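Take a look at this one chain, the form predicted alone, written out in structure tokens.
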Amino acid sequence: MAEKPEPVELTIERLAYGGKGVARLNGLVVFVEATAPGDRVRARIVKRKQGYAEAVATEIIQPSPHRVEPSCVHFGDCGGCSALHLAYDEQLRQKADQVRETLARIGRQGDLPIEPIQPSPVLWRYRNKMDFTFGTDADGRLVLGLHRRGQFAGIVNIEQCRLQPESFDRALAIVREFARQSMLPAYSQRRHEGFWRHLILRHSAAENRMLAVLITASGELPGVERLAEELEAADIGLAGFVWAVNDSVADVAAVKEKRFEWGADSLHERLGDLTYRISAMSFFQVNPAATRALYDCVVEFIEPNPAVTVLDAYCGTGSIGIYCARHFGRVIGIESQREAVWDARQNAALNDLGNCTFLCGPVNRMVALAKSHAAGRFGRVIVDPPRGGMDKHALAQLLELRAPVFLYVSCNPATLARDVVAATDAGYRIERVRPFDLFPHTPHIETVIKFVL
């Protein structure tokens, strides 16, 4: 039997985007998760790879002065927050570092003045939208929650989040009760066989009602109707209901067929004087106290122009494209998800822009057509991919229409720096860099780059 490696003594410098501590040992980075800037720990390394490893703290010997109490019961298991234990003038100070950082290594920007990061205006609370997961807890008891930290398929049963509105806790009790007490299983990640799957939860500031969407594998639900009556008498402002299935062996919250509904398909959430309808499924931005602040960043470097057709691409509810439309001759967004554009097309006609086209398809796929219903060149562009960053190849079509201004919006430090080289190979200069703590507690970042050529 090999035996364990002595314990070491690290102090840990600071976060690595994702929310680990960095500590060296010898000159050899090492990751330990669930520390902060400043501690002094006991850890145990337990993975080396190639120019680095990976350690667990066994003992706290000298706590940072940056540590505050944890607010949650579920912290340390669950993998929603990471930075809880954090005040949160640090977690600031952190996330910055982190972009600049990023940008300096992999972006290959060293000498990049990046502005100050804008705060969240609310710390608790501010999420409006959450995708949950059913599963088993080590007595077999059906759960439903949050991914467990570093865990594909273990769940952390939660019974309150203190970044959700509150009502969704009274729905998370909800629907987990009406689970167990149907006796069918959860779906095993690992077996690809059960019933209960995810709940999707989605919230309007501006209306205070929400969306709830529970998937399930195939089969029979019996009481659908009764647990969409028990949501509505909860008095947790439910707008609308909807049973879909999904067969798909990802563990990603989909709906492939729907089987019930009842109530309302949409919000309304409003941003300034503009209004959005947002479908339980559609892309909007989970922080609306915090997004306004964001989009007036984006008018503010895209240089607003009459004369001038901006193009907004992974543009999801068209929400950046309609922020920037009274500012600009034209706006065409590009979006491959069909309930999204679908709402993007209605928010244009809410707020009574007729200078918006949204179009839906792959980006690499809609570029040619779009530039077809410019007519012309286009002035602007602006691009806020998911997480995982852009499709090369529509980088590359993006960037071979040479608008004058590029503006990039991005909620990911590394894809977005791999795509700044590509961009900066292309002719472009980053002319300013803003980071936005969209997400606070944990270790998401947002960020905003103007590029020109």
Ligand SMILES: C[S@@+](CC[C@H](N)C(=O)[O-])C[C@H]1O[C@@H](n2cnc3c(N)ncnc32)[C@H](O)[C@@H]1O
The other form holds:
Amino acid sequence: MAEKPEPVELTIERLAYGGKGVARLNGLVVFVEATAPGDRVRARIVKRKQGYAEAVATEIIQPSPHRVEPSCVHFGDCGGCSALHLAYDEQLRQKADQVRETLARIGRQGDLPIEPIQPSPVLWRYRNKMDFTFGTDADGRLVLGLHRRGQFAGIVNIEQCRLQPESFDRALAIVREFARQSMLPAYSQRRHEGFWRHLILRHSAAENRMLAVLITASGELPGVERLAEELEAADIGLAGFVWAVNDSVADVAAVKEKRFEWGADSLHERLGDLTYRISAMSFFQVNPAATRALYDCVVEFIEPNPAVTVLDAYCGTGSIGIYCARHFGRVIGIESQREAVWDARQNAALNDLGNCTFLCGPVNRMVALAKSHAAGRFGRVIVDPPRGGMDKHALAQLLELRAPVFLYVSCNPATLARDVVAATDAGYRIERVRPFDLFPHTPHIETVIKFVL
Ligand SMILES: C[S@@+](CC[C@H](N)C(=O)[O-])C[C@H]1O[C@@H](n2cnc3c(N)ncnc32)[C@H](O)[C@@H]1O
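And the form predicted together with the named molecule, for comparison with the form predicted alone?
Then the entire complex follows, led off by the chain already shown.
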């Protein structure tokens, strides 16, 4: 029988991007889940790879001075908030260090003048959208909640989440009870069978109303009208409800075919004096209170010029382009999701902006069309890709536009750092970098980089 490895003592130096503690053992980097910088722990090495190891902490010998009592019953199980045990100023320090470290190591930018990280103005109930998944617990009971930490298929039954509006807790309870009463099984991501899949809730702070989108596999759902009525009667500000089916095997909350609709199909949010219409499934920044500072940074970095045309790539509901449109001659947006492009066009009209055009399609196939719309060259390019980053053909085409200012808004320092290499190889130089915390208590980081030629 293989012997259990001897426990080792480690001091956690920092958190890596993603939230794992980083320690060193005779020069070897060791990642330790669920620790805090400054912890002294006893740990067991569970995996050895080329150049690093992974360990599990079995005992905290000396807790870090940055530890606080995690204020959520689901902490440790839920994959959402991995930093709830850290004081907020330490969360910020760690995120700022991760941006610096990632840009240096992957982006080859060792000596950047990185500006102080901007904290979120609100630390609780800041999220305007949540994507819940149905699952089955160890006793075979249907659950509705968030993915278990580090697990692909396990779901934690969420009864309360302090990141979301309280009305979401109530909506979750009603939908979960309805699903349990139906006796239909949750969809299994391992076996690709079952019925209940996702519940998406979206809230507007400006309207204090919400949309609910229920996604199942194909099949009958008797009483779905009753569920909508029950949610409406619960006094949670339900503006609209959709039941849609999705039979694809990917664990992504997607609306393939709507089967039942009640009420509104969109909400309105406000940023400053601008109004944004947002459809249930369109992307919109999840923390509207912090988004204002992010978009103000874009305006500050981008060097407004009314003679210039801006390309807003990965534009979603047109949010950034519209925020900047008054400062430029023209804005052209590219977005692949049809519903979001529809929102973007309506948003330009809602805000009396006649200088915005939104094109629907993937960036790598739409740059040529965007160029033909922009009589002359683009003076500014803004990119705000999803967490997976940009595909290299799209990035190459955008860099070839040779816009004097290229602004990258990123929600993933690792893919950002990879793209920094391509941008600097193409002759761009980083002039400003400002990180933002839009997602307190979670590992996510937003960063804005200004490149100039
Ligand atoms: C991080 S969001 C940014 C949206 C917007 N800029 C904002 O701030 O609200 C990324 C957007 O890119 C879109 N997207 C993803 N892949 C794309 C692609 N290949 N081409 C165009 N848009 C894409 C997504 O639908 C999403 O709306």
